[in-house]
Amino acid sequence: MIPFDYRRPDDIGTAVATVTGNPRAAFLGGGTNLVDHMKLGVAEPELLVDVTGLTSRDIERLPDGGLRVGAGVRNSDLAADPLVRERFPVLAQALLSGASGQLRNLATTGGNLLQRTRCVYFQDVTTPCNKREPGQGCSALEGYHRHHAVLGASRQCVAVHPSDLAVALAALDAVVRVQGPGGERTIPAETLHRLPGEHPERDTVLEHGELITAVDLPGLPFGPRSRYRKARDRASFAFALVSVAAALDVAGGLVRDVRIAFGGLAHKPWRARLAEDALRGRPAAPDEFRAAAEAELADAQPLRDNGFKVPMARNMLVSVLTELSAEDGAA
């Protein structure tokens, strides 16, 4: 472990503040995913900000129906929030297949959106990565990679996000609130992270310094007909070959409306907007969800070893909006 300093500020413009003025600074909250790069020697900062206790640990209603979730709710209380779980129960599952139950009693909600790719060659300092070191070159590529990404990837990172919470709140239309040296800012979730492009070192659109201190859930009237799918290799404790955060709403057997976001596809959650387009009046039918997946999926690069991702993610989604249209009042 190479040697760090740390603070514990009263509050968060000077937690900001201090970490905005030292390029090696970052933020520590429940410290799940940083902890253990700094083991590896992934990240090095010189000094860690604590903003535990200084991000809100509550969940509140919004005029609108919605909902505010501070940054510090750790993902087993969002979890098992009553209104959650009744509102947006995409979120609750995604939450709820995400790590085990002792790290989500530790994870914090802005932490869970920072997260970094689980690729092994991100992870192993002894290989080349764009990712950790920008202008070595991608491992991955020609090595392992069925994890990797089918979607928006680039010969400099074929990386994932890892997040489930991020796709649900990406289909959701979550909007995240930021602080930062000029004061505070949202961000739409699903536009929080990049895509590799060629700068595969820029997880997200965040500038040094800038803290989650919320993140808000508009009202939806459907989002009770919502659901949260996971394809992985283990039943608990792995992340996403394929997941899928869908909410229906169906009138008179035609879609009336609908969210999509895949995970596991690209490098940050992956807002299904031209499969959203495609069902938007159209019959409420299996035939209908396959056409649109396959709209949305057509552009899909797959890798030597993961192909397979392709014909999964349409059939996932075929299968969660089948479930979702045929639910109680739902036609």
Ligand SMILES: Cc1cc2nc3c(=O)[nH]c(=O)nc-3n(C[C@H](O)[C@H](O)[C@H](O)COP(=O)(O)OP(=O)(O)OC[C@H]3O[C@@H](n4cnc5c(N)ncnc54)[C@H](O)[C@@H]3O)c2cc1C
Contents of the next structure:
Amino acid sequence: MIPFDYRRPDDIGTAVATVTGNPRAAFLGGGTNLVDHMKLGVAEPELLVDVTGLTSRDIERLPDGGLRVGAGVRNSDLAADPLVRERFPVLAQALLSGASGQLRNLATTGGNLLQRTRCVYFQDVTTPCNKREPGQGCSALEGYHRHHAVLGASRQCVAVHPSDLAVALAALDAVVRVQGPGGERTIPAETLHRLPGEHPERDTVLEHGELITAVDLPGLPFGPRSRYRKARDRASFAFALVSVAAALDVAGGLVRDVRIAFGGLAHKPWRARLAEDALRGRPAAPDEFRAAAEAELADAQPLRDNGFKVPMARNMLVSVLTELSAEDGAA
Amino acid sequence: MTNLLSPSAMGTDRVRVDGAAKVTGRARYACEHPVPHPVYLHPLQATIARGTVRELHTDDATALPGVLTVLTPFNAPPLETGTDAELEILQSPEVAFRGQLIGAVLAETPEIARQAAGLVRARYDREPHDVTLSADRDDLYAPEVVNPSLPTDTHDGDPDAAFAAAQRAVEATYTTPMLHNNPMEPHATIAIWDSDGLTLYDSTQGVHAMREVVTSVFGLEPDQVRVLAPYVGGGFGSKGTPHANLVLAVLAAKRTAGRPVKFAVTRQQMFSFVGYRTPTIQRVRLGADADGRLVSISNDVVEQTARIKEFAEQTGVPARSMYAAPNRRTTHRLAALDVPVPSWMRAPGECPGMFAPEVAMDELAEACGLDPIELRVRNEPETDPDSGLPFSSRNLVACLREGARRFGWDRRPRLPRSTLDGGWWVGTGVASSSYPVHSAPGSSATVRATGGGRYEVLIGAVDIGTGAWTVLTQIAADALAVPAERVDVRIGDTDLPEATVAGGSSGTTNWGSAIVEAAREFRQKFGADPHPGDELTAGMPELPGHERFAMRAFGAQFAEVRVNADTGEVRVPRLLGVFAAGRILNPRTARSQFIGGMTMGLSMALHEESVVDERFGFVVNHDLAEYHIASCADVASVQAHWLDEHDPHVNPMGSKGIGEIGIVGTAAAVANAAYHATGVRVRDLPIKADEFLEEAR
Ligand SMILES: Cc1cc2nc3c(=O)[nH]c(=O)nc-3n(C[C@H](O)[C@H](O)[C@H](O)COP(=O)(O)OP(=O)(O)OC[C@H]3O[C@@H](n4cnc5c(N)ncnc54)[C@H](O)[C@@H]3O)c2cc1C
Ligand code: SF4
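Switching forms now, from the form predicted on its own to the form predicted in complex with this ligand, please provide the structure.
In what comes next, the whole complex appears, and the chain from above leads the way.
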């Protein structure tokens, strides 16, 4: 841990300029991840720019039936919001399955998306880790990797992204609004996080100094028929072994539309496009769901100790879709 | 036979005497004592598992404003040598395990100390290390004794021949992982070394035990050292013996010219140098006749110790006394590794040593086509199979029967994998619990009249959250034949009469017996109406029954387990324990002890596991986000009940220790229930989802 300065600028422009101009500055949300990393020496910012008072803490209605969530909205407030619960239950469920009540009271929407992997080697500066220090090597590859990736990993890094919120957002086609030194841009939530490839040190496509200001949830008519399921070692207060976010639209016994994302399988929320494509227009039936899940997971490359994740993910998807199609029975 | 004290305050439900202070934040834990101008210590830890510290570059650290000094193996004050290798820190540059204390930064604030510690650069001569425990190592050895001083091996009859000839047999290997105690309050010390001598505010299970070790390591006389521990946030054994952190704080206090040194161990550091439970590998063989009567029991245990100091967990011991069988063997073999020194963790020996045999009993019941309770009943011994002595009381069968009744055991389907409910496989399981009645000499107590019919009772015991303070008040009240409101018990200070450590579930027996004796002699000398200031000190009398009887508490634990059919996730909606542990002195604090132990047993069954990365030689999941302990949501219904057990032999109160028995047997009950739910037999803890996902196996 090193000494650091702390600022609360009055406007977003100043905040962005301050961080952009200082490679050792960082935005501060609730601090529940960043401050831990500072204590552990994993992050050593010399300047913290607190943005909790700058980014919106409001949830606004969008004309298309969607919602705009300010980056400063606390996880607990987002999960409790009546519109979120009504229109996007998957999102509220994902949030409530994460962390603990105390943490959710502090954690912000922006900070949650940008929390870093829980890989034990990443969090211990005495062990090699390419994500923390490119070129050191990946300790997890041959080490303790029960929680690690089975899809999309590289030899450089096999970590998974831990956020539950991000998985729900990826499934919902959410759009992340970002303010940078050159102005505003939008990034589909699905592409915010990257696969590790040769650069595991980069979790996301954001540039240093880019501030998340809000997340837009586009209207989704079948959003109310969505669900988040998370498998974990403890009944609460544990990161996902595997999680599934799904929304399903069934008409006349056929899948009209579907959204699926997995958590706990990859370096990013894993939008299951293969499974979605396989299902559209097919009967909403367990064997179809199973075939779709298997298509999505066909390329899985488990490590020595995490092979269980593949059948776990498959079974969970089949059950979630089966439950949603039963819910949807009237349609 | 002892004349049992007649109960009036004892047995009643009394709130904790320290409860209000704790919940209102007035109770002062070790590092919270206000002291003038403290210096903060942050330790330096080895990042290799074996070798030598060649150099420690401390210039950058000492250059930091606010840093007072950096202690290293090259400049630290000397200690007495030959006392205890775990404690002889900074006396040589050798590194015996990763995470070993190799120095300390002393600074004006904890933040500066921590920052400066990060600036110290170590250079090592590395040697290859070895931290891998396995049963087929060729260097396993038999320790001379196992903890505390029990025989390493026992042999009765011819267990191998009897096993080979048995009509029903179970032979399997079971493992329990490395576990870390993790009490709520991490280890913490304030050390003040001034002209009065050495004063320690320490988070400890025994102030006198700490003093004894500190005096020997630092070459001091007892009257030069005072240890205080009025409130302690748990220990589970890890604070029963001093660890290197205490020595480091005292070494530092030698260098601060009387300024107090504060050393609060971080959660991460607790995985390095404050003890842990060894992993165990247990090869169990049970042979029985067709009716399920055991003819042969053996448990051959392999576990680890540290290269620098031996600790041999007595894992085979429960198999010596639990069930009758003419042919029996227990053995212990150790691998001495480049690891931190293992130590006590709640019910050492008994806890891991009841997991393997009690799962094996479940397997044997199935092999015999018997209900697992019936199997245990059929193997109930007449006398202690180990010592041959009669039991002072043994109510295992009554606990099993009462538990079965309360749990609804008769509704249990006979076959495993019979119940699927809402996507969850459901099953139930049972296991026995047992814990010896320990006592140790060395405690005394003072009774003092303070006027107006009030009394002070002084004893240097420590309440680590158990309720001892409250229960001692009740015992003293009955011993003096006054209401409990008239008694003030003072504890937690070496200036009070000597007391044994809070360990081995023996505190109440030792301290309570001393108090009863002091009260008896006090009344003899001063009568019913003493003058203020009259006082008397007496030691704990001998407890003659302990020579003539085998003494144990027993219990039965029942678990309901649900295993998710999709994910293999394991949950325990229901735990129920029935215990026979002599007189229950305070139902409120006793229930907390039982359900606390059972909860920790549940945590052991499903969650806790210190994962050692053999390449680096240390525990890599070293925080509570990664080392899982059961959360509230994991602990649904946990019920503890007890039988009214009369045992006139154990001590004047008629009580048996209850601090540890709750964790004994729980993990086996859960594993047995998981088998009953799914038909999958898990013999390695913790029981994880992975085991129940077919393609993963
Ligand atoms: C024990 C434990 C268990 C947990 N379990 C779970 C779990 O099961 N599931 C789960 O999803 N999470 C879990 N969490 C993580 C928790 O959700 C995150 O710590 C939290 O969401 C982070 O939010 P924050 O606002 O505190 O972020 P901070 O710690 O303040 O910031 C995190 C990162 O985001 C950056 N940042 C913050 N705001 C912005 C912004 N507006 N724009 C750009 N960058 C920004 C910061 O610079 C930093 O790099 C757990 C955490 C702990 C400690
Ligand atoms: S998996 Fe990624 S984060 Fe973990 S050690 Fe390897 S490089 Fe580091």
